[in-house]
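Below sits a lone chain in structure tokens, taken as the form predicted on its own.
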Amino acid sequence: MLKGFAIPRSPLGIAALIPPPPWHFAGEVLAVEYWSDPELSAYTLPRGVEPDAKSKGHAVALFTEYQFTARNEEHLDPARYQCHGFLVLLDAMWQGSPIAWCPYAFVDNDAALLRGWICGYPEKLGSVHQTRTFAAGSPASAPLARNSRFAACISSHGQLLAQARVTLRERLSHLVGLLDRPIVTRRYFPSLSAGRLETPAVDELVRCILENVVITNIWVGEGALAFPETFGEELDILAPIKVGRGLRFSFSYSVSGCKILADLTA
């Protein structure tokens, strides 16, 4: 009997790209909040999800660097379970409640890619980098201090998709007005059955169940963000028309599963 939570299923089950939940994450984030054209960003929303008229196109771009583990100390396999990522979250509404909708996301390894697809994140492969800080002081180590500057970028297929800069101004005890909405994604797997290509095998709106969320070491300041127009991508339609705060913080959380909000195949 073949075993394993995910593909490839194998005799021992250890060849699977990812182990079963619960999944645990810890890392660093460089983020920039911004406002895009609300009429254009509305085109990225699926059926049933509506723009949040009060937020007027408010969104956040997040550049992440993190490591992962499940039950078996997977973090001791860093080549497989360390990852860099990028995603955009748009303010939106679901059945009258505020949510954060993820229209685009990128990661840099196959394990993270499959985890994302299972959870509904529309992830693609990309190359993500951000300025790091180290315990040893040096001109090469950006300190977490007033007026310190950080940068991040995402590219895919040799093309720049987004770049950000943040100048830190003050440390916060807690995050306000950002990442305080439940994240909603779309689990979408197409069908290859003849005559049914337009009817997906799975099409669900889901909310990831996040547990033990910790956001700490929060610094806020000014942000700068750009989404260049890029061949083969559509991220630029969500380009900033106004940029707000830039942030740098550490995070950890766990994922035990997803809650299905709607079956869109119905």
Given for the second form:
4 protein chains.
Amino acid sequence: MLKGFAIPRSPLGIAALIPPPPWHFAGEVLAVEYWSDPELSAYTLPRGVEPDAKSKGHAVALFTEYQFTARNEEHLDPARYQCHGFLVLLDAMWQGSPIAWCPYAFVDNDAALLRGWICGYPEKLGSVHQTRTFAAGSPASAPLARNSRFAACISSHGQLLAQARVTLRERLSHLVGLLDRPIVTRRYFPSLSAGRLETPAVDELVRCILENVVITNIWVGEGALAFPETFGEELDILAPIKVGRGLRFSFSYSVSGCKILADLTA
Amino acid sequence: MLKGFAIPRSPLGIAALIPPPPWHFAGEVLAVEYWSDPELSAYTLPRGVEPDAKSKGHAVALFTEYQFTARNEEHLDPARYQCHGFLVLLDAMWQGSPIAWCPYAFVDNDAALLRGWICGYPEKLGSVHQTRTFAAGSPASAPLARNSRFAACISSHGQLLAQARVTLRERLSHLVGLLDRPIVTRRYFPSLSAGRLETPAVDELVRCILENVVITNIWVGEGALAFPETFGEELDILAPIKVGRGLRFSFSYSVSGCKILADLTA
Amino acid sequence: MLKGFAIPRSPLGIAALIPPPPWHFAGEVLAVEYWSDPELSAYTLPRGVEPDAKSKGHAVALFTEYQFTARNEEHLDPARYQCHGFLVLLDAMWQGSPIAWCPYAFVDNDAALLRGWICGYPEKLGSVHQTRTFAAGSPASAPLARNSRFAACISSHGQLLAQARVTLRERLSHLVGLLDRPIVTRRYFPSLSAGRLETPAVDELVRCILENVVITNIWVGEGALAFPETFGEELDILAPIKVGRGLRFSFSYSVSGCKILADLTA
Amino acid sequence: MLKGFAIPRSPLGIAALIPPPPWHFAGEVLAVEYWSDPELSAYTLPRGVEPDAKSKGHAVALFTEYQFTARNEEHLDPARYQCHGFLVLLDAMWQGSPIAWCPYAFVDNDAALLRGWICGYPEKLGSVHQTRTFAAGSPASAPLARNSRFAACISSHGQLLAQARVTLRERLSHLVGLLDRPIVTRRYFPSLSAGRLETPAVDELVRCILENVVITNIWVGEGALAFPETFGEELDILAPIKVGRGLRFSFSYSVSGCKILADLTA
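The form predicted in complex with a further copy of the same chain is what I want next, because the block you gave corresponds to the form predicted on its own; please supply it.
Shown next: the complete complex, the earlier chain at its head.
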């Protein structure tokens, strides 16, 4: 009997790209709140997801660095299970309730790609960097302190897709008005049978169930954000027309599964 | 309406990782024929696929370098659409007919990963290199000529998984007894709903339909092949107990779709 | 006694990044001839190298893929000794004779970086891709034939630095008016002693001695070339104001040493 | 006039791989103390550096992650100026005084390569990972706490070169008996002139001058360390015959220059 939650299924089940949930994540985020052109960003929504008229294109760009583990101390295999990522979350509505929709996402390893796809995030490979903070004081340390500056960037296939700067101003005890919506994504796996190429094998709107969410070391200040023009990508269509707060925080959460909101193949 | 054969589905349909079929491939292969332990390799076969008793563990390890295009001159975007790969094909039987089964496969970019998964290849990211041949004569050129030597290697997450050497002896007009079986793979996409983690959303045995197959510049000689012991992988279980011919050839083919042989979720 | 032509010097001499000359190279080039702004490109010339007034900014951008070997079949270690590169060569004058000057160069591995620096090329790491040609006919093959199209790109640290397109029109038996000048470079190794940071330990103008040069499979046609604006680089200052021929060819040559033209520390 | 501390020298001086000192570094280290075979490790010492008879092969393997800045907020360009590294330091003697000698070192970007070479570290490119610690509690967080476990690995050109595990047991206010020796390295830049290939252009024993050294968040416990057998490298000759403490700490320091101890070309 072949074993493994994901491919490759194998005799021992240790070759699989990812272990079964529950999955645990811990990391750092550099984020910039912004507003995209609401008319343009509406075009990135799938059937059933509506623009949030009150939000006027409100979105957040997140640069992440995180460590993953499941049941087998995967965090002790950092070459496989550490990850850098970038994603955009757009305010939107699902059946009258506010949600965050993820139109584009990037990570830098294969385990994270597959994990993302299974969760409905449309991950591509990218190279993501953000300024880190270190405990030993130095001009190189980027302390978590007033006026400290951080930067982040994402490139994919050799093109710069996004750049951000954040200047910290004050520490917060809670995030307010940001990252407080359930994230809705789309699990999508194409068919490859002749005559059925237009009909995906899996096409589900889902809500990932986040548990044990911790957000701490929250600093807020000014943000700057740019999505340069590129070819072969459409992120620049969601470029900022106004930029809001910049944030840096530490996070952790767990994922045991997702809830299917709608089967779009029906 | 969102467009695109694959994720991310987008307003213009140009952000998708891969365009719709037909897909065209052209490249080079360094291959080593070998025999794995038939009792061990039988454990890598899924339900319904049987060992080929006559083959006694016969297999081939293929190191590939190829270029991809669909309808839009994707070969002019080499940063996205060139690829290096490695895979193993094992002799096996499906409903009484000889097939080749792919237990493990690796590629080095995201488009190839997703294309592979949609075709049923259990791709992981790897770094693959093979000696190239160049037209201008030099000690560095590795000509296609008697006694010329080639090498290849694949590593993944910083571990060396396989190494091969081939010494060319003679040019062939046709491959005989190798790569003449239809390739059977498994399209597999997990569920992530609570209570259904054991039941994949897609689990199909498929046969990829290869069209316009060209194999040329075929050279055969001696091969050498090793699968070093690694952690987090199971390729070494399929290590050679005997090694056969080494080969180098150029290839091209097209893929328009696959045929579903069995739905394993049933 | 420690052994090795380069660092790290080691007991057996096999850890060194590069073996001693003679070095042999074989590969493929996609090249675009162009004219930079001669007033701007003159600023990239070191002391003693003069603009070539007749050339009016004439330059060539070369995207390369090559294999390296020295005495120990290094081409059978492709993970270490294959390389992709990009460089610009500007027409210039040295003591009244026409030369080609290399202001910027990029490669994608450490052996090539060090080899370049020792030869005087100011290499940085870059990711370089070019369309390849394959023997098996296919829409993906990019044949060496009239009207066939090729593309190339170079990015460094996630920014796209240059892009080229070439459409083949005819095969040539010889390159004329291009790549016919000796290449002059600058071997430069800084001091790190307090009070001597301004005075490099090595600062030599040199001419690399190329032997056994073979250029074959030469195709010429139209070229297109762009150097997008970037930060942290100055390649865009040398951007084309006019573009000439596009070329694709195969090459090989050997290097046994260089000739020192001038010691700039004097 | 061309500007820049290092190559490429350029009109504006912003293309150079590295800015001039002073250089500031801040980061994290996972370290394992060990003993190599003193007879074998003695072979890695250059002329003038002697084995430390009292140390009996005492050494330390360091896995580092750090951020760099000079005068221009380089830490806000993390794609260029963050780095992961690995190095070995061997106890040795220079003119009767205890020193630490660096036989092998690896980093993962070009700025760090060149900075290392200028300082005398024999850097090659490697891919280095270590378990990180994050502020938000989670099974994925690897807290700095008793019994917490960390791992690290380094691979180069697709081969695993070293692996380490550390289990934290107690927090220390100071490191004792480790990393308390001045580091001696060898600045080495080959000649390439015919007839002078055996005589490097630069060959200096130097001591890097570390200023503002901060070591904090020091945890000590058990270590495990392995240097697997590889080809094309000689690190395995320095493999542990006994393993001592495992450590994790944060650090920062600055470098303004180095002191030349001996000119080995003389």
